[in-house]
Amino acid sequence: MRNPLIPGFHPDPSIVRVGDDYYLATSSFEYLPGIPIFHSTELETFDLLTHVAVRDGQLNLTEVTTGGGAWAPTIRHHEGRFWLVVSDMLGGRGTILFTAERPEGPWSDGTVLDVLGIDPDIAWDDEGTCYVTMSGFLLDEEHNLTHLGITQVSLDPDTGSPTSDVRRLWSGTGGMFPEAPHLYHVGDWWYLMIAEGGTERGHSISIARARSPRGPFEPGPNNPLVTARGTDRPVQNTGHGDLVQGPDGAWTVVLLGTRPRSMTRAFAPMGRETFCSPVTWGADGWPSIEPVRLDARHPAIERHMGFPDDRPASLDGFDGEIVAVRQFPAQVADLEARPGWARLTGHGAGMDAPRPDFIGVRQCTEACALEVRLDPRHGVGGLSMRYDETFHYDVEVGGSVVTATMHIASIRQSWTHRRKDTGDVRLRIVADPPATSSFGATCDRLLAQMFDDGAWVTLASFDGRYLSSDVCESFTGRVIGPYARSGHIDVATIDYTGQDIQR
C-alpha cells in the first residue's frame, strides 16, 4: 500500500466508495479553500478533486482561533446524494451538513445542525432514520463544557433538528478523549469504530458492535485495533480511521499518523498525514488492522507554478492546493494587476497577523526546498514557512536588506544580509533532515537562503524541531509560500522540489 496515502498535513481522513470510485475528505482547520476532497479508482493514488468550502459563508473562519475551523469531516453517499458533515470549531458556525449531487460540487451552503460535539458521523438505517454520532459535550447554564464521550442523536438532515434525545454510546476502553466515531452496517451487525488516547502518541482505534445503530454496544476482544504507542515504528500517533472496501473486496482503513524523527520519535514537521492499512475480518465477525507501515517507494517531487500572460491566470498550480489563512487565495493574490505575476499587497502586519497576506503550499516530503522569485521593489515581503501566527520562519526583503527571522512563540532571532542586486530576488527555504533518526533531538535543519551574485547564500540555519506539531502543539503542519508585509510584492514563480528519506 502507498503510505503516506496523502502526504503533508491532511489529518482526520474519511472515505466513501461509490461504484468504482473512492472519495476521501480531510480536515483543513483555518486554511481556505476548506475541506479538500481527493479521488481514486484503485485506492492507491489519490488526486485532489475539489474543496467543499470554496465560497464565503460556507465556513466562518474569519475570527476562528488558531487550531479552529474545519475539523474531522465524514463523507458519505446516500440515496444518490453526497453528504459531508463537519465541525467548524472555535469561533466557526458549529456542526455543519453539506450536500452535493456530484462530488466535485457545487456543495451546498451547509445546514447548521442543532447538536453539540465534534468529529460528527452520519449514517442511515434501513428504515431511513438518520443518525449523527459524535464526540459530544454538555453545556451548562454557566457555559461550562463537559465531555460526554461518544453520543448520538436521530436527526432530520433537511432542517438540522434532532428527532431524539442525546444518547450516550460506548466510549472506548478507557483511553483519554474518545472521539472520531464512525458507524458501519456490516452483515447483521452495526459496528462503532472510535479513536481514543488523544491525537498524540497515545492515539489508537477501538471498536464495538451492536444489533442496532443505537446500541447497546459490546467492545471487541482485541482493542485497540491499531496503535503505535510504545513502539519504534516510523509512523506514530496512528488513529482516527474510517473503513472502506477495496476493488478486490478486501477492506482498508484510512487513518491519520505522523512521521516524526529524532532519537525519541518526538518531532513531526509535517504534522498529521493520511495513511492506510489492511483490514481483515475474523470468523467471529471482528476486524483486525495491521500496523501502519511506510511505503518503500520514495519518488522525488518537482512542482512549478507560474503565471504566464499568454493564458488566463490561475491559482490552480500545485494540484490545486494553494491555500491562504482565514481567507481565500484569490483574496490575497491579484492576478490581473500585472500580467504574468501574482501581486500580494501587505497591510503592515506580516506573518504575525491572524490573516496574513500569504499564499502557501503544504510541505509534503521530508526533504524539500521551496523557492520563489519575487519583485520586491514596491514593498516589503518575502517567503515564510508557517505553522501559525506565533511559530514561523521568514525570509524578508526590504530594499537591499534581506532578513531571516525565526519566530518561536515570544522569542525572535534574526540574521541579515545585504544583497548586491536590488531587482528581482530568488528566495528559498530548505528542509534538510538527517539521514537517520537514531541519534539527535531534531527532525531537520531549516535553511533560509537567497540567490545573490551567482550563488545561493545561506542567511540562517535553524533547528526544525521548533516548527513541528509536537512543539507548536498544532493540528496542522508546515505551509510554505510568499507573503507581503507592506506595499506590494509581485510573485513570478513558486517551485517545490522534495524527496522522502529512506528509512
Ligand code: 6LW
The other form holds:
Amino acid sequence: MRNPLIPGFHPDPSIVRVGDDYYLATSSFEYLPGIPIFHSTELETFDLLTHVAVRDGQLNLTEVTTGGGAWAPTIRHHEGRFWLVVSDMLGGRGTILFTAERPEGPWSDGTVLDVLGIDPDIAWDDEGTCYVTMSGFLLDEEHNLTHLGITQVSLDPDTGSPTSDVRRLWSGTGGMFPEAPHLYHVGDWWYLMIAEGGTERGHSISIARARSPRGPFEPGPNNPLVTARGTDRPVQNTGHGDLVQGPDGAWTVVLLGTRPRSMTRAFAPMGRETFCSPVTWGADGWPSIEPVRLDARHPAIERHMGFPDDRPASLDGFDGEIVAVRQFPAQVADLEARPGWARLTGHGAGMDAPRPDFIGVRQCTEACALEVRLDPRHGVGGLSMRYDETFHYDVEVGGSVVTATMHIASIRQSWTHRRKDTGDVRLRIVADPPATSSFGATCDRLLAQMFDDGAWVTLASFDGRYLSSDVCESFTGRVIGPYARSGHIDVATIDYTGQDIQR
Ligand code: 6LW
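Mind pulling up the form predicted in complex with ligand 6LW next to the form predicted on its own we just looked at?
Every chain and every other molecule in the complex is listed next, the one we just looked at coming first.
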C-alpha cells in the first residue's frame, strides 16, 4: 500500500466504491475550491478529479473562523446518484447535502440539513429510509460546546428535514470527542464505526454493531480497532476512518494520520494526511485493522506551473491543487492583464489578511522547495509558506530590498537583503528535514532564499516547528505560494520539487 495515500493536509477522508472506481473526499476548511474528490481504480494511486465547491454559494467561507469551513465530508452512491454530506463550520452554512449525477460534477448548490452537530454520515436502509448520523458536538454559542455523543435522525434528503426525533446512539468506549461516525450494512449487521480520543495523539477508531441502523448497538470485543497512542510508530494521530472493499474483495480503511518529526516526534509540518490500512473480518463477524504503516517510497515530485501566452491561461496547474483562502484562485489571480503572467493585486495587508492576495499549493513531501519567478517592479509581494493569518513565513520584495519575515502569532523576526540584480526575481522556500529524529532535531529547517548576482542567497534559516499543526493547533497544513501586499506582482512560474525522507 502507498502511505500516505494522499499526502499534504487532506484529513477526515471518506471513500465510496462504484463498480471498479473509487472516489475519496477530504476536508478543506477555509480553502477554495473546496472539498477535493480524488479518483482511483486500484486503491494505490489517487488522482484529483474535481472539487465539490467550485462556485460561490456552495460553501460560505467569506467570514469563517480560521480552521472553520468544510469539515469531514461523507461521500456515498445511492440510486444512481452521488451524495456528499459535509459540515460548513464556524460561520459557514451548517450541514450541507450535495448531490451529483457524475463524480466529476457539477455538484448541486447543496441543501442545508436541519440537524445539529459535526461529521455527518448518510446511509439508507433497504426500505429507503435515509439516516444522518453525526457527532453531537455542538459548537454554536447557544450550546457552548455541549457534546451529545453520537446522534442520529431519519431525514428526507430532498428537503433536509428530519422525519424522526434525534436518537442518541452508542458513543464509544469512553474516549473524548466521539465523532466521525459511519454506518455500514454488512451481512445481517449494521456496523457503527466512530473515532474517539480526539484528533491528536489519543486518536483511535472503535466499532459497534446492531440488527438495525437505529441500534441498539453492542461494542466490538477488539476496540480500539486502530490507534497509535503510546507507540513510536512513524504515523501518529490515526483515526477518523471510512471502510471500503477493494478490487480483490479485501477490505481497507482510509483514515487520517500525521508524520511528526523532531527529537520526540512532536511536530507534523503537513498536518493530518490521508492514510490507509488493511482490514480483515473475523469469523465472529468483527473487523480488525492493521496498524498504519508508513510507506514513504513515493517518487520524488516535480511540478511546474506557468501561464503560457500561446494558449488560454489556466489555474488548473499542479494537478488542480491550486487553492486560495476564503476565496477562489480566479478571484485572486488575473490571467488576462498580461499574457504569459498571473497578476496578483495587493490590498495592503499581505499574508496577515483573512483573505490574502495569495494562491498556493499544499506541502505534500517532507523535504521540498517551492520556487516562484516574479516581476516585482509594480508592487510589493513575494512568496509565503502559510499555516494561517498569524503563522506564516514570507519572503517579500519591495524595490531593491528583499525581506524574510517569520510571523509566529504576535512575534515577528525579519532579515533583509539588498538585491544586486534588477528586473524579475526568483524566490524560494526550502523545507529541509534532518535525516533522522535524533537528539536536538526539529522537524525541519525552513530556508528563505532569493537568486541574486548568479547564486542562491539564504536570507534566513528558521526552525520549522513553528509552522506545524501541533504548534499552530491547526486542522490544516502548510500551503506555499506567491502573494501581493500592494500594487501588483506578476507571476511567471511556480515550481515545486520534493521527496519524502527515505527511512
Ligand atoms: C472533524 C472532526 C475533528 O470534523 O476535527 O478533531 C474536525 N476532530 O472529526 C476537522 O478535521
